[in-house]
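First, one chain by itself: the form predicted alone, in structure tokens.
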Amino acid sequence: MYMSFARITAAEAAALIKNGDNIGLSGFTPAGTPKATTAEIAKIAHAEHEADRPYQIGIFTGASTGLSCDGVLAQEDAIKYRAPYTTNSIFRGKVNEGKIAYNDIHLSQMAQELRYGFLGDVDWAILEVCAIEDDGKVYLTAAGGIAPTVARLAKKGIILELNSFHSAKSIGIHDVYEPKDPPLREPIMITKVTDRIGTTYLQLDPKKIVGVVECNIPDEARAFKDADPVTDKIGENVANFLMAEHKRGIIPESFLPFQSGVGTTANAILGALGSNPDMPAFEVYTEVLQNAIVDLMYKGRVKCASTCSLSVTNDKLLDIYDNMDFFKDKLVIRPSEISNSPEVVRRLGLIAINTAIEVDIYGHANSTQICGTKMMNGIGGSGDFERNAFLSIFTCSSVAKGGCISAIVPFCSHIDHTEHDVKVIVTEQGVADLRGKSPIERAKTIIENCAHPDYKQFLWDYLKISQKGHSCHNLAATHAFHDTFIKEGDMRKVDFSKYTL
């Protein structure tokens, strides 16, 4: 089907990428991300650095990648600039050492910021595909990401990784659509989760395809911890809260679509929702689809799902491919600027559930940085969904590090989501409904319902020493929890008696 294009090895493809080039990748999470060429680029970087020659590139992605991209390239100091989200620990270490210029961008904005020219040129696009046609039609694998944009913008050419691990049975699952830029942009005409507005393929300019790398490489699916009593209780608290909202008519009888973040807590929440006998079968409009949602689809508890990425384990991914007759009218994969579109999120009235590192007593949330300085992963799509959702929920365990860290603090060390965007906070301790409350009312609700017992009195003490106003703060003590942890290793050693107004 692709006789028009040269077959090249991954090493030959990598040799095309020169020092200073910017590459744009398909994929969203390790799903759908090219893996053969980037691993070879890392070898080139190693050799160039051994020869005392410079070699660094810029990387534009849909979201995180895997070890064969962010991991090996960061290990070889081959990354000069990278955007947006990432989860790789090696990469994270280099960022926090100041060795990589990392730009944390809302995922819905990544493709358009490239088109607007905000981030520089895209020299090469490297796309993972499961099928290629001679006229330049290609079929993406397990994710949408920013593939349409980087392919169109690539100035030097497009490299295709034809990965036979991904079955061509999946052809038809994608809905590829790239919006026009202002002032020509039109409404994104999605009014239902299953609406399709684009094509099942990505149309490339055949002249830009410099070669096809044939490979068979599984996705580098992330394994998450099993649920534990804390995550199970968070899931139970979320489910009970939503069912109470449903019962009193705040949530419509037919319910509303869900968006959920990624990880163990997200799986626990979805499991609790799916197992609640009073919860009607629901829809999902999200950026990442995890195993829990697939299992609920099989059980009829999730009617349909729209996503940007099949961020599932490899056995589950192959199961989806083998059962496409079941999924073809229930599942759609979109580019990230559509899956995360604020316009669509608000129109559909999503219930957005995401995880925070910490929240403060006034309802601000920090989802990216430890103690305000160390990057964890990035904001991802949480801002896209939470600000525009019908109901925005943040979850976290009330404590971390064996109780040495409180996730409920006087003031967040870094704020990604302001009090204006956070409606509900849930920990294993309980639920804080912040809707319609003044700042001091929010503070009292969060301390009482969400803080761990070890920290409640400390938080009440903080309020007592704070300057009264619309919000109550003692500016000298706002980060006393964090300062104490850095110095003593345990926030419970904080001493608010030394702070005066």
Given for the second form:
Number of protein chains: 2
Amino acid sequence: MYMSFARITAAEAAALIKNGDNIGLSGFTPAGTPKATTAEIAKIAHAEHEADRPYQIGIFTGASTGLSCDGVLAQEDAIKYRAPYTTNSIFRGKVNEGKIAYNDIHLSQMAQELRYGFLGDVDWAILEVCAIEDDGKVYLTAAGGIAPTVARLAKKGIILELNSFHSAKSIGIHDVYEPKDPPLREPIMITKVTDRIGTTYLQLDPKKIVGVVECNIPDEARAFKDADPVTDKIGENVANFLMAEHKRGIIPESFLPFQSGVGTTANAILGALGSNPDMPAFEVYTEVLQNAIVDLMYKGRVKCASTCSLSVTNDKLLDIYDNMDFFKDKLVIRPSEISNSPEVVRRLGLIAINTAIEVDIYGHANSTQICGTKMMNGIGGSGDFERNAFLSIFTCSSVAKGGCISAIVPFCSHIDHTEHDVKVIVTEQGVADLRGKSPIERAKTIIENCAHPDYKQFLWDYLKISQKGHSCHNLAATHAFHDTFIKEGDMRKVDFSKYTL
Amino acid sequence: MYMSFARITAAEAAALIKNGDNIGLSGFTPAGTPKATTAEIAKIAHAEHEADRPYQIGIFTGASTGLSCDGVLAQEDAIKYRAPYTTNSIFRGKVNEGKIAYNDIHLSQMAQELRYGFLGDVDWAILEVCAIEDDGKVYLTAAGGIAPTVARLAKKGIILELNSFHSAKSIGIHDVYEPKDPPLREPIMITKVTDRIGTTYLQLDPKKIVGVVECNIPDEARAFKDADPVTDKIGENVANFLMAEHKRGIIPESFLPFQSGVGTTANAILGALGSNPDMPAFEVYTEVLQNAIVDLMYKGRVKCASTCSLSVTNDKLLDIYDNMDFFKDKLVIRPSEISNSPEVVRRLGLIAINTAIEVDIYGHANSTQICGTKMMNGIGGSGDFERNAFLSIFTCSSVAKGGCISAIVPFCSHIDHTEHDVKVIVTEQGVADLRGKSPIERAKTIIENCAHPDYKQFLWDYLKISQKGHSCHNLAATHAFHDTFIKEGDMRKVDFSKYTL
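Having seen the form predicted alone, could you now give me the structure of the form predicted in complex with a further copy of the same chain?
Okay, now the whole complex, with that chain kicking things off.
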């Protein structure tokens, strides 16, 4: 137990953060993110704004945060700038109103862009920890994120939130490793999912620790929608496709490690794979571990997992902490630049499965912006994983909004992943295998196998009014689906007959 | 010298290749590509088609090839399928007519996609070599490409073209290394530009060698347009930007290795850097080495270079072969999956500079298709380098076709590189530094600094008619620039007043 460092209140910690400061946070998703100080910062912002004084800060994180950070700070218009990934709905609203400068970068690049000096100074690091030693060693909680980097870069100091909700029994779960920067960077020597290359603790400079905020705050686990027939069918389609690839020898006998996104579809896919009797027990190398994986680990269906965060429900989190004897050689938490490292992802040969908002007929995918303008989440790690995976799979429901929106469109309204990076598209309608195909072959496969029956003819019609080429497009009608939805509320009201070549 | 293998003519070699076969070639750009056999295959295709018999083959290469391969084979409609990158104009024409199924993938992924079984069988490997040993060791010529992989995978046999134009004095220049596939892949242990991890020879299975075609054929070096005031100004802008980043400590004191694309602008940039007295001697880690780099090596301005190919003029190539004592510790040729490896590119921290056809106001880049439909080149290695570089720079002239085309557009007509991967845009007008910026901040920077004066107001007008959001777009007018150019021959005739929200 620590003796050397001052105990301070969250309000005292928050009072250190001045207008214009940039704060760097531990955590990745709400998991592992400090919650006490940021909530107090929001109160200061409120008071300052009431007094007509300016108060806004910049936020650097591993990924999204929860209500106690992005939520309350956005509510108070206290965020000037933020990177990277986000999910909070209040924050998202302010971004779409143009009130927050939000910079959506690949999660694997966040720490290095800070180190490279591309994003400005880190003034303060605020880290959630479960144990502190007098020499400055601290033990992180439920996520790796960018904690090592913001702690090292923090110019004004480090605030520790010692959150007793997180048990010190978890000590040993982390593998903390921060790469050097070019020209001194070394290979990341991970060749197996659970290889360890770092330390279980994060070594801080004790002189930089300005105080310890003791608290007991549960994690802000997100609830996901229940599975439904559509997500179940997507899960079944993915599982059947992968099992066939395994059977014909494309996927090695021992299978390859999985990465999968967050949410109901991801759970449905894992459920379908986990319950398939022909599927061998498998490994997971991902950024976000959900309840479903923990359950499959207990069942012996998932052999081991590497993640950046335990984005599980609080009961599941406490359950892991209570069973560290079981998990200690099966589960490792890494910083985001390692969990999402292109180098490691490609070496291990992941099967990457992520959800798209929409895909187009040539295989580009939109992960972030609805109708090209409204930020939904951010790209997260999907680019890190999909570009470098052995197999790059995107899933989506073929329609949304009661059929008024097709997720298969002529030209994505925003492109986060290009045709060069998307190998397989799966909807509840079926599977489009794009490997080795030319653009026009991809278009035929996607329309035939993935589009909803209501939209197939519209997509064929689009090709008919398109200029022929390597890809075929009508540059007046590329986003006619979206424009029609905006103006008439239903993409099916599109009228391609009004477009000429 | 070899004794074990049959000498055959190019015509005899070509006669082995049957309708429907897939051939895998050595080389990367016309450099190092076999030229004798493919020219004879074209004659067979011609005769077969005259006799009304089907004859088409698939082609797997490292990158583009020249007239003697893509050119004559496309001319005879002898190519059913081809991957990856291409530049030949006859081939390009057939692709844009829809007569060739062309699959445009990242060059670093080509060899592994073949090994993974994603692209079908490799029936024959045809390799250009400068020396052959009786145990099946061969020495490649001016490129690494995918030679190790196609040689190992070839099911029906290997044809060697022993091209005496390439001197055996070059032996030692190659570092041949083929990674294992997951789950057995190991780290690629390159930490410095000239590190060697493989062998100087390629070990073939002697039993697979069906014959040796002896020939003497020069390489098909491409000529580039002369520098002009626009490319010179782009070069100057890039050099000034980089020198300023160096001065303020963002780029390390010793600088970082360069990757740069092919062509006049690349030469102008290298020229401007090479002649800048404040620029230290630098290193190059790239896929294509041009004359300019060789000249800078002789001057001591470039310390060393790693490449996949020597895409130099023939006199320069022979000059390198004659001066191997000078080059042997300064120059290494690697297979494309190593020269373009995301792992190595990120570790070394490259400064990547590539040319775009167009960029949009949010920082997406089009490298491949004019007006979204007409294939120009292919993505090549630009995705490998730009995604993983320390600094990702795209250059283009702000206008083309006498000012009728703006290279800065509201929404790229094809997207090969997303906003997440483009950090700096440079035109002859100036530099847009996008690091850390939100989309709308990027739009302002790009319009202000990079757009041609003729187009600035049009771009501001587009923002005025756009839906507000994280990005701002009018989904009816995203490609109005392009549509206007197609219909009226001049983007400046665009009329944004006809678009409503």
